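Heads up, the chain below is alone and in the form predicted alone; it's given as structure tokens.
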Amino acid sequence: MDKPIPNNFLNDLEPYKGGASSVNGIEKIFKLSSNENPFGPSDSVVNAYNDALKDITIYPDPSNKLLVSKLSEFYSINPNNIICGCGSDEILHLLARAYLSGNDEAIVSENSFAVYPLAIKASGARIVRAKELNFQTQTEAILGLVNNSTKMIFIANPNNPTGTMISYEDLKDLHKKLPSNVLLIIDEAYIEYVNDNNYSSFISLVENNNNVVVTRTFSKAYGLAGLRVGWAYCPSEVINVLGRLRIPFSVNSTAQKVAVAAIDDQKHILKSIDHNNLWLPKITKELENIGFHTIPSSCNFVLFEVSEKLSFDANYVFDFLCSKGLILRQMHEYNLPNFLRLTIGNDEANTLLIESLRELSK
């Protein structure tokens, strides 16, 4: 019987899988594995949430104005480069869309974040993946495989799962190294946990380049992760392109005017920072006193490898510290199933994580 056939590209795009939230059995849980805020909104982003909902009944702004205007206000930057999307995630796809088909290649990291090569999948071109060394992203290696297919390049920075960072330097000599009709997106979903003076945005970049996109979420240390806000800086041309594709109504009112709440709540912000300074370093260390071999991070997170001359593996650990209340990311999705990604939780949950492992260590 004829039925509907999906484009052929599609055959193979496996859905994202996000961190597990739940262990049968264990009341209170720790949920390490998706490197949400642990204190999550402050008391004022709370509040303005309340009071946003007697505003639910009404379709939000399309244009996303309110928001626009903080962020070009808190950023100093044109508010006619911004463009506001239900997460990041929707902006990438849409780049994605928009600028790649069948007959396309597009690049990224060897470790790269799950969602560009959906987005590139969804899209139905090649993704090429590029060497990355220790853990992190390579530019040489990224501009030896660019050719005339090559119309994408994906780089977060920092990058998850692994952690890890590149210059600006190296970044502004990849941008002046790409042909002019190669779009490089980067992806600084991190930027507010990056403990390093020398560490630039690269926003700074787009309004003299139309082929530089920055985007930027408000799900990890604003911790919104669940109203689904992002928002990007784009050249002119890349702003008209993606407004004709997005639907409309896709921030929904809510989460706009609390993302708005959140930007004039920077103190909430400090105090994430502080918090992740504080005890990254701490859980670093006893991740190493184990043996276990971590990869140095600038994020609010830390990648650890299971090494074999250990007792026991990475799926042992991961139910050991689920028996605990603890969740942590398996890596078998990135292909590194000797890893485990940990977040960075809130004290109690931080404390509970050092005396299992120690009690691991045994």
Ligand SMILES: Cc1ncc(COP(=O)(O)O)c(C=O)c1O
Given for the second form:
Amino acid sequence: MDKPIPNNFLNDLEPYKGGASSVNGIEKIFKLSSNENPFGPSDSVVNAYNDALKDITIYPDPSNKLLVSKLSEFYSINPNNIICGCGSDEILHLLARAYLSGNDEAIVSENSFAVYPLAIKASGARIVRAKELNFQTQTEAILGLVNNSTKMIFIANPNNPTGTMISYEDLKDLHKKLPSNVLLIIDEAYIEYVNDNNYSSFISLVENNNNVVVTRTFSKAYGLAGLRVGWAYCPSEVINVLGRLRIPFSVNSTAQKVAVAAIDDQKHILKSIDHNNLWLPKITKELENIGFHTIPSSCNFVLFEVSEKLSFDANYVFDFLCSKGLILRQMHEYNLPNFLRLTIGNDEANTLLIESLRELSK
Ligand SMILES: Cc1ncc(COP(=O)(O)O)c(C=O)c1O
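What would the structure be for the form predicted together with this ligand, given that what you showed me was the form predicted alone?
Next comes the full complex, and the chain you just saw is listed first.
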């Protein structure tokens, strides 16, 4: 019997798998699997959330005017070039849908964020992966893969799951050497955590180039992953296309108002960054002491390898930490089965983690 047939390029598309959030039989857990802010939102942001509930009967503002104008004021950027989305994931998918199809190619780094290959595949285009060196994105390797079919390049800076970053100069050089019809997407989801003089946002390049897009999110340092708000700064022609493609109310009214309140509370962001600066080196050192190989991170998480020389493997470490209520991220879907990724938690989670690691290595 005949049946509806989806586009054949969707046949090998796997659904996105998020980090685990529960462990059978363990009541108190710390979710260290999705790089969320362990403090969550601040009191003023929770108040804004409660206040926003009175408006949920009416449709949200489809232009996200209040949020766009707050972003424009805070970052001193042009409001006409800002688009908001249901997480930055929505915008990444919109970009792929708008600019990729059939025989096109899009380049990603070897160990890049899992949403890029999904968005590329969902648009029917081909994924091309550029080799990394020590988990560092190699701009020369990316340039070497550019050809007449290349339409787009996705780079997370810093990158998830590796945590590594590319210097502003290297990225600027990559952009300078790219053909102007190739859209360069720089995903700055973890920018707030970067602590390196060679790093700088790419936002200022958007204004003078028609092939650079920068995406940002409220899901990480801003502590609002569950509300689903992200945004992008785009050249005018890109904004125009995405504005026609997007669904009208993808950012709900509560999310719009709460995101504005979150920008207004920069004290909370600074507190979150200080916390990360304190714990990231401590935890990295602890992991190294056990004999794990850590990848230097500019983010609120660290990727590490459970070396074959140890008497246990990554699955064992994952299960052992789960039994303590600490849920890390397994890396099988990233093709790194002997690695785990660990988000920096609150003081209690981090202390428990260190105690548990010491117990593991006894
Ligand atoms: C590099 C990177 N970009 C984007 C996202 C998605 O962010 P959002 O929650 O805004 O969709 C993530 C989330 O893990 C990420 O790691």
